[in-house]
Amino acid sequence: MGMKETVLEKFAEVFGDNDGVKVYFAPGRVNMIGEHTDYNGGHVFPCALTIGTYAVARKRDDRKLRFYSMNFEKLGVLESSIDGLKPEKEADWTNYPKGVMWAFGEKGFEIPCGMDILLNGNIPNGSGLSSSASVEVVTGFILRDLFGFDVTNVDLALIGQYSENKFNGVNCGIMDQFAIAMGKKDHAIFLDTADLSFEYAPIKLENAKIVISCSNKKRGLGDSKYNERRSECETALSELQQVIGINALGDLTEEQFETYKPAIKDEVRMRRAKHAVYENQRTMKAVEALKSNDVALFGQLMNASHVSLRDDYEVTGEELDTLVEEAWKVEGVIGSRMTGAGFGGCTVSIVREDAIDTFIEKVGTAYEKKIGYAADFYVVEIGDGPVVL
């Protein structure tokens, strides 16, 4: 049975029938390179995946909202109302769809009636493959489809980010929602987060595949050092702005950074800013490497990205470092790095097809031995953005 049939059957079981419903899908994403650059006015290079969030939705003739998630079945049906939606810290998973509904209202789109919504995600939870952004984008997509709101896919990304910032209190950049809303099969998105200009770059990996390794270490964005890193970068930026006219760390070349870095009054902040500047430049070089079909250079830049995230930005941690350092030992690994916010979550590796089984076996064994629990491995495809199924 396909996922569409599965969710339709479950919807009927939970809500009595599935008359008049529609089925939707929004992907998860992985960022190939360009980490912690998106809130520093730099470039990122994410792609949408073929795993994501499936949703079934229909309008109600009252103001009630009824939610059910197949990922949190023990919570059962969670009821609320379209009226009086307000930010509630850490209530439950429905904060993500409710946040988007609230954000639509804030942007002047009145939602005329309630809905029954069932979700089922096949993105590993807490993996850093953006299950929350996937839920946000699928919710926005549902609202546009059901109520005919005049919003573009870029708007869906911005509304999703707004809801996560203002409703859920997570200070995320735009990358996740943008990558999901704008996904294109077999392409990654080279996005300049300073002005949202972007281009699609084909990912042509001859005889190689993208493998995601999940650390299975649980983490929450809000309680990680994420906000701390953001404020360190903001302070470094304001120090640099005393000596050079820039709007964001992403505006600097490596040479400019080396010239002006003495303006940063703290060695730790200097390293944070260095990562933002150098990672942005690496991302630009990586896209050029792909365009000239130099996958080996792309892999080297991925490796350098991880080292910078480990040493200068200090967001990797033992789990991700173990996954990456063990990956680097395996012949046939073209590049490997942590992806996402860090402190847990996933790594992304480009692995030659003939080496994938060895990779999973060797990295998996070494990881479990060192960390004490197993990692999960996913060989992934790059897919499209949100769709009606």
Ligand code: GLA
The other form holds:
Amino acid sequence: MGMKETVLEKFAEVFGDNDGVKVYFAPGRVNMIGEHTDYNGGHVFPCALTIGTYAVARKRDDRKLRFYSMNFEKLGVLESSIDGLKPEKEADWTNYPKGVMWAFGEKGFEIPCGMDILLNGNIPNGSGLSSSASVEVVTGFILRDLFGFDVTNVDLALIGQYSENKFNGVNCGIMDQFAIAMGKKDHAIFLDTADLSFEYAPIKLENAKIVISCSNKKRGLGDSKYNERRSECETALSELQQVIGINALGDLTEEQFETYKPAIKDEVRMRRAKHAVYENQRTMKAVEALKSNDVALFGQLMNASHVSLRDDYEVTGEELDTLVEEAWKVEGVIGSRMTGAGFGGCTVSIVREDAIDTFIEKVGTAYEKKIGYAADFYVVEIGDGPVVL
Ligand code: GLA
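Take the protein just shown as the form predicted alone and give its structure as the form predicted together with this ligand.
What follows is the entire complex, opening with the chain shown before.
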């Protein structure tokens, strides 16, 4: 049975029938390079995946909201109202779809009635492949489709980010929601977060594939040091602004940073800002490398990105470092780095096809030996943005 049939069958079982329903999908994402640059006015280079969130939805003739997730079946049907939406206790997954409904209201789009919504995601939870942004974008996509709201896919990304910032209290940048809402098969998105200009770049890896290694160390952005890193960068920016007229760390070249960095009055903050500046430049170089078919150079820049995230930005940790450092030892690995916010979650590697089995075996064994539990590996494909199925 395909996913569409599975979710329809479950919907009928949970909500009584399939009258008036539609089925939707929004992907997850992986970021190839450009980490912790999106809230610093820098560049990112993510792509949408073919795994993501499946949803079944229909309108109701009252104001009720009924939610059911096949990923949290024990919770059963969670009921609330489209009126007076506010965040429930932490760790309630319905905060994500409700946040998006609330955000539509804030932006002047009045939702006329309640809904029944069932979700089923095949992105591993808390893996750093943006299962929450996927839920946000699929919700916005459903609202646009059911109620005919005049919003673009970029708006869906912005509304998703707004809801995550204001409803869920996570100060995330725009990368995840943008990558998901604007995904394109076999392409990564070279996005300038300073003005949201972007370009699609084909990912042609010849005889190699993208492999995701999942650390299985659970992480929630809210309880991580994500917001702390953000404010360290903001403070460093305001110190730099005393000596040079810039809007964001992403405005600086490496040379300019080296010239003006004494304005930053703290050694830790200086390293945070250095990462933001150098990572942004690295991302631009990596996209150039890919355009000239230099996958080897792209891989080296991925490796350098990890080192900077490990040593200067300090968002990796033993689990991610082990996955990456073991990957670097395997012949046929073109590049490997942590991806996403860090502190857990997963790594992204470009691995020659004939080396994938050895990669999984070697990295998997070394990881389990050192960390004490297993990692999971996924060979992934780059897919499109949200669709009606
Ligand atoms: C998380 C956030 C993104 C981005 C990354 C780090 O995924 O949601 O906005 O900041 O971390 O690059």
